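Here you get one chain, nothing else, as structure tokens; it is the form predicted alone.
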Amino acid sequence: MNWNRNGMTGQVAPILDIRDIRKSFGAYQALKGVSLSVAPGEFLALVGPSGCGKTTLLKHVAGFEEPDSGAIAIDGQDMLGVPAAARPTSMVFQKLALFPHMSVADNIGFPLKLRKVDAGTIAKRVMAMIELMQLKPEYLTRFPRQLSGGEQQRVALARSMISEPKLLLLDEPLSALDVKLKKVLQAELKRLHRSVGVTFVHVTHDLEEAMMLADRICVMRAGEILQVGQPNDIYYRPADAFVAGFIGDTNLLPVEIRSVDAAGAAVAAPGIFGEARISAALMAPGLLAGPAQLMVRPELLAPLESDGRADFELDARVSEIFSKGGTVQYRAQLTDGSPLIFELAGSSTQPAGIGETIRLGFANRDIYLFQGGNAG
């Protein structure tokens, strides 16, 4: 198969390239004709709900799975029908797989024995790793069992590195760990993507940790991609109202497109703000006069004071309160009843009890318009 080295924007050749693959089990689709391109030393995430597909597309670029149809190419390279131990892959599991019986030397330096590399080159290799990896020398001859969770995930990603991988698949690998050494380890892949320039393609359901960790993130949902966009993009101008309900808390307020035009579109939305008009900068494409809903998130609302204006103005009655710590979330609902989450600074006093009902408003820019139905 000849493949088109003109890369993702017409620059760049992509490390990976995958075509409309597409693969079933049985009666399940499982890929339903994912293309997808990644730039060489980008860090890529793969998100969506359980059963998406997105750890059985990573299986695919990895050779442990083959397509029904499509095709997929690493550097250039087809890959179809090519082995898992000889594509230029290393694969990072949720479940480490790390050999119990052997030391953490013979652990990392397990992929080059199996490509019968000499002892002494293995032997330095293993301590440039140990060095990468912020492991101390004096782990060399412990057993996996002796190390911490912390301590075991980097000994797995100094095996997955030391074959000098052109992609690093990364398979849910923080997943089980607690909150607190999963942030140290999400700054340890962080680095290690910076100092190594490696590609990543990274699984996770931890939607805070794609935003934190990936250069893009590509959402699924169904076997299908839906949209494929740096963080700041996915997060504020999703693609529709799905990303938008999945990447973090959002509010979908209930509005009703009167009329749209090339410049933007004429809404109302009675017993909550009025009318208002929203620029084409602000809206899904394709959107059509009828019911529709305007994104605002959490930490966009504001309490307006007494005489306080804003683009946008509602009143909320606040039914709970969650602190967390530097921040509070209020969750209130709308005089029309529509339920409404807004986010503010932690402080020692609160502008509104359960209860009580507060005046918020948001700006013109920080909204998006989508067409009608729900997110789910």
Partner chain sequence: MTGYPQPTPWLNARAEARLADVLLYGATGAVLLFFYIPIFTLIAFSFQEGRFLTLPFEGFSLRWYGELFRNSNAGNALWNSTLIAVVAMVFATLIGTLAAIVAVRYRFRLRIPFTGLAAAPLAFPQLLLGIVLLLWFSVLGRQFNFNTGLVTAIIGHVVYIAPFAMVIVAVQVFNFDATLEDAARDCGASNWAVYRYITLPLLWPGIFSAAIFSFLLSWGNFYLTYSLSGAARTLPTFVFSGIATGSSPLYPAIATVVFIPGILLVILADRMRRRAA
The other form holds:
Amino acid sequence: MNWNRNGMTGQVAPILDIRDIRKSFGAYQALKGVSLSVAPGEFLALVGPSGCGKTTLLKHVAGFEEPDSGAIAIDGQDMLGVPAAARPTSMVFQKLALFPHMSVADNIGFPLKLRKVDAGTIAKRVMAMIELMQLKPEYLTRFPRQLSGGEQQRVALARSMISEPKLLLLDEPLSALDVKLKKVLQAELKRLHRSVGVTFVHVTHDLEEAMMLADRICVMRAGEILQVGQPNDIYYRPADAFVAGFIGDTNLLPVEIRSVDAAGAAVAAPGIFGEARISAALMAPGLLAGPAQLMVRPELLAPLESDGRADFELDARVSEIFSKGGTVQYRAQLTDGSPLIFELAGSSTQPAGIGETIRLGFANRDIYLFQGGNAG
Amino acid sequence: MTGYPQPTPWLNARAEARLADVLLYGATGAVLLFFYIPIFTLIAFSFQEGRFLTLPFEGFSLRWYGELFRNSNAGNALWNSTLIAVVAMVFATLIGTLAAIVAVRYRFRLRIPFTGLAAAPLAFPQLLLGIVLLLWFSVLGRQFNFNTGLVTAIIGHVVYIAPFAMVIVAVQVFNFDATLEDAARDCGASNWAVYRYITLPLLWPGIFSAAIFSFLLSWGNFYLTYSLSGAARTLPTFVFSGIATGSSPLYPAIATVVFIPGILLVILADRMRRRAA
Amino acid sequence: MSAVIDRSWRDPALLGKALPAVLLQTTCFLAPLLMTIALTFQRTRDFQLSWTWSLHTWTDVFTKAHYWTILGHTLFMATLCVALCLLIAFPVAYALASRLRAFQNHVKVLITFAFLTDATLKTFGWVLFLDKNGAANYLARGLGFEGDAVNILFTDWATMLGMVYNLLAFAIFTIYLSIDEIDRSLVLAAYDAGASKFRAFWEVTLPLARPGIWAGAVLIFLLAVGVFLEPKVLGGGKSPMSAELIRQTFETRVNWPLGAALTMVLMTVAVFVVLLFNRVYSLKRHLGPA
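Provide the structure of the form predicted together with the partner chain, given the form predicted alone shown above.
Everything in the complex follows now, all chains and molecules, and the chain you saw is the first one.
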């Protein structure tokens, strides 16, 4: 649990080091002082709502944008002023940007052709990439528009990897695919990352995708980094209410911190549950007495038997039920009127129907406490 | 809950569709016929045996094509037309292509005045453009001691045709995905390599159509050549003076010869455009 | 689709590409035009231009009714030509965009070829066709008509026919492009709302095709006021239009200032008419269908 806001765990020299990058387009501040380090071989996901600056940040790394101030180093080399063509990075574009007038083989081999590699070597390397991407060799002579969406993705990946870049930058390349194909290619990306060992920086607005693929996730909003950490940390110990709400469904219960000491805090939620103790490990750093938010993920709530006990207990009146296949999500109201979401494993019988009240409980260790009355 | 009744049309749907079809196909057929009446008339008259352009024909022959072959004035005019058209094509296409890239790809403060200036001759009557340029070249010619001739005719053609080329290429630039250039840079391409491997090949169908359009607009141009070519004759001005002094089937024969490269080039341009689409 | 790049106009990459067109059109279009305006304020003596500033030409232009009669006739012919071209071009453009799937390209090629073929030759072709002993009457007699059934050569009708013929393609292309851009689902939405084909056309397609109709109209009008070949060759030079008058002023009377002034008057009036129409048209749109 040794994450910090922008650094990495461990002491390896970073492959990518971004220091306090600022960029404005006219009056609009796209990046407001962003710092980030990526370790060699890491898979980092940049997530955030649209317009948060994640793609802009990626373009700065690729060399399509120059920052107003700050520094970017790749493998210890300062990259400011170095054009995109000369950077040891490779990008997979959102719309793939396959060259429509070149065959698949020419597309994949293009980076090597520009590096004046002889034709025989190019052909051999292209063949190797085709195999790595599990594409059929007869596709080599086809043109991009003759391939399916998934095959085009693989060609784009092959073209990005053939020059053996130090950093592979992915700009939401899976966003246009249907769910099923997306799942296949996500698994493919993970496999690829493990087998070639290149550092991946993957921009996405799909959280599930980020959680699945990345070693670390970097959450951005409005040109700033809110939190960097491992998927579990981000999910269960978000930096603030925004990150908590952005990453999956969540419950933020308004509570009052009565007192704080070194071991933890005493909180109460009038009308929901009585006073309880929370240990310091489950609190955001620097909390003071006053209004706060108690986060508990919907899947960590469980119905209580009539004689059952839990660290926290509350009554909720079910207002809507959504079946999600394997799980069922319930939307309910607490006794004081505030909303609550809980998710249970699907079963043939429902513990409560619409309009019925159910008693729920959750464990002390499953919560996280942070500042703010109405943040987010 | 019955909702509102369906609106009642004044014709039933099938009758309406049939009426629309008759109107549209009819109009298209009629306009095509209209376009080709003079063209077919000329082709027909070129095979007239006698020397008068009236019907009925005295007989069919290729006599006037032979005359055309031996007529040195006609040969001269053909050469001048070709020379002017080739040179004007190269310059008009080049200038128009660059201007199209500027007008579509970039946003800058003087974009609207630039586009307006670059396209202005498109909406200027050709005869008046010819006259205005004739005055200009006459005044300059007196100053710098030159006469109007092939060079001034070519300049006039380029002024008039470059805007056409610009409009044609602009359509291609508009449909061009600029991230492809970024992708090429990311692959390691220098500015020159981006142009050579990406920009030019992808704009090529538009540039090619523009070149063919330019060639034909210049090849068949009458008004500008008439004002600006001085003593030199091109096919159109040669025909015009021929009609003015009394006609013979020689002129329909010239027309027919002129049509052949035209239709071939138009078909070629269309093939290129469709292959790119 | 194409990303727009923000640039300063001083950017060398931009300037390099813009410069050829700017140089060409300033030295060989704008400058000659300005010189032509300057010329109108000069005088001629013994068929020679003398650079002395005077308003002589302009008093001449504004006092002779003859010039203005011809200008009025020219504007009338041009307006009629625009109306006819739009009327004929619209169904063809619509058919090209909505029907003719298989033949669309063939029709386009045929129209393009006819458009690009030398106007002199085509106009000459019309003379042969319309001549008293020409193809039209030959065909008419064959169909059983008496005497010279087609007898319009060397009249204003023949001039109009030639003008429409030579300018029609502009309207077909501009209208076709704007119809082709219309999102097909908008028309389907109109059907879905209960509109008949004609109603959907009237309420959706036609209003959305307006930019193309307008562009075609402006282009044809400006080119039509400058025609010279058609009135001379097909109209027989009997009722001259402005361009012919201007040509005579330059060539026969060798009066450059007067020719330049008449050119300026013609262009100014033509542009003024276009702006006026544009004004009325946008006013009507703003006020709505009253």
